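One chain is shown next in structure tokens, namely the form predicted alone.
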Amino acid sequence: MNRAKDLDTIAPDDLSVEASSAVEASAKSAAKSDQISPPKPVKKIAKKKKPSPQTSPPTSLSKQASYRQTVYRLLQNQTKTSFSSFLARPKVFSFDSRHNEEEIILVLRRHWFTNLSWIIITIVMLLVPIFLKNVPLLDFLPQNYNFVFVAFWYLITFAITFEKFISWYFNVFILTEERVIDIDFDNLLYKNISEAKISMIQDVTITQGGVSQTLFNYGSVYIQTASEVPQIEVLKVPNPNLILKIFQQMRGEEEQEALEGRIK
């Protein structure tokens, strides 16, 4: 049997050995592996934004807000006094049928131009006993009847007189966030009240004629409504243009309330 020339410079422990060293390089290898390496970073997922809600009031709202608005800009400079003609959004002023937080934009009384005629009147019969002391009409009476008369005819002059400026502040017709209402008030012992919603409102014409009307700025305003109350008069009232633009803007927030559905 032959044997290899090199049998004896490679022995069987050689073997061994290069098998050994492979199995420890695989080790290594492996023990490198499974060293742990450092955790890449997490890229993060930029999450969508939803939409915050609307901070400013819808366009609907806002519409209603600009007609209100329009109305107080056009009354910012109209006198709030109580004896006015023309009340704009009076504090003082408040009528039985008027509902909690119910907003009065405006209060209209006749010019004071239509009192003219009964003041001139007060003022003659105030005048009349000074008169008649230099013409000797009632010489025949007594002089207790002569401060009978005269005390006599000046509770007729207030009598007249009240009833005439009674008449005038309280026949008014008012304006409100909701209706209008028509107060006559024609003497004490007689009073009519009529009223329609702003939705109800029609149309609205104005009149306008002659020197006193021009010359001092008033006239007439008609409503036409679809309530049970056709029309309504407005008679002899200060300045009839803006209360047609005071109209046109409250008639415009109304339907705007009409659209969205909250009609009061």
The other form holds:
Amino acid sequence: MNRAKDLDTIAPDDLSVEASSAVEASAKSAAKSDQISPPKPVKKIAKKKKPSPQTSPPTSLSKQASYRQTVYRLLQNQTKTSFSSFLARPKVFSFDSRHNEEEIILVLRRHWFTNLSWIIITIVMLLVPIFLKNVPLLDFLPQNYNFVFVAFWYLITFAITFEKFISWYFNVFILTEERVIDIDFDNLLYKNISEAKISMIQDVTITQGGVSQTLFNYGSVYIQTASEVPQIEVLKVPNPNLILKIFQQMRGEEEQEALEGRIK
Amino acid sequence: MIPNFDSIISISLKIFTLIGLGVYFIFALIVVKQVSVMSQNIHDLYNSHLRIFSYFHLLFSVLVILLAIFLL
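Given the form predicted alone above, what does the protein look like in the form predicted together with the partner chain?
Everything in the complex follows now, all chains and molecules, and the chain you saw is the first one.
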């Protein structure tokens, strides 16, 4: 029986011999293709590169870094010797309550000009025994008393000089990347240490008045805080304008850090 | 017997001098202690030098006391 020729599907036995051979050839080729065949050259299609991430806008971290870099730039020409009144990023200096890896930005002491009075007094006291050789003030005392008196006089001179020096040397104001610390030794028996975080600073005021302060560029810095200590006073320190700029940058850095914390 | 006022005055002067130097020795001890306390709060390059100076000051006060004992 002849099958319809217009069938969509053609069964293999419906085809003629030629058609069947063609079908068989195609079947064989299909079988061959299932076998391992040599790799055919494949046209390389240019892969579309993934779009590179766009340069992100300046992150908050880079903003913080810019504040810090500005501080470093402001401090780059400042002195770093241990006896200086304005120590910028000291390498040797440290303090008792310092945290690990806490960077010290600035250490301040009273300007050297404030020490002039006791230096002059020391020089005068050193010269007094020489003056007494010519002026017979102690002639009423025996000679051995004169010698002990002179020794005691030099002892007193050394004590006054040493006490004034260590009072200047150990009274420091420290600015770190996290906080401010004011260490005051008013006399040998009284110590006062104040500390406040930079984020708690509300206002920084500088005052600079008088001939000597204007000539030698030193003044006082008053720091209003929201902590237990309402105000920290840093008196007669050099470069008060520069200190104000540094505080502006450090507070900006803290504000950026706080903003980043809120966003997260 | 008339007391020798010169010797009484001399002895009194020596006693007061030694008392004053003794008080000063206590002050020198306080200076040594305070430099030590300050050095504990602030660590700097010259802390050891300042401690040496404070001990030197204490030694100097002891020497003056010895001078007063033997010379006066």
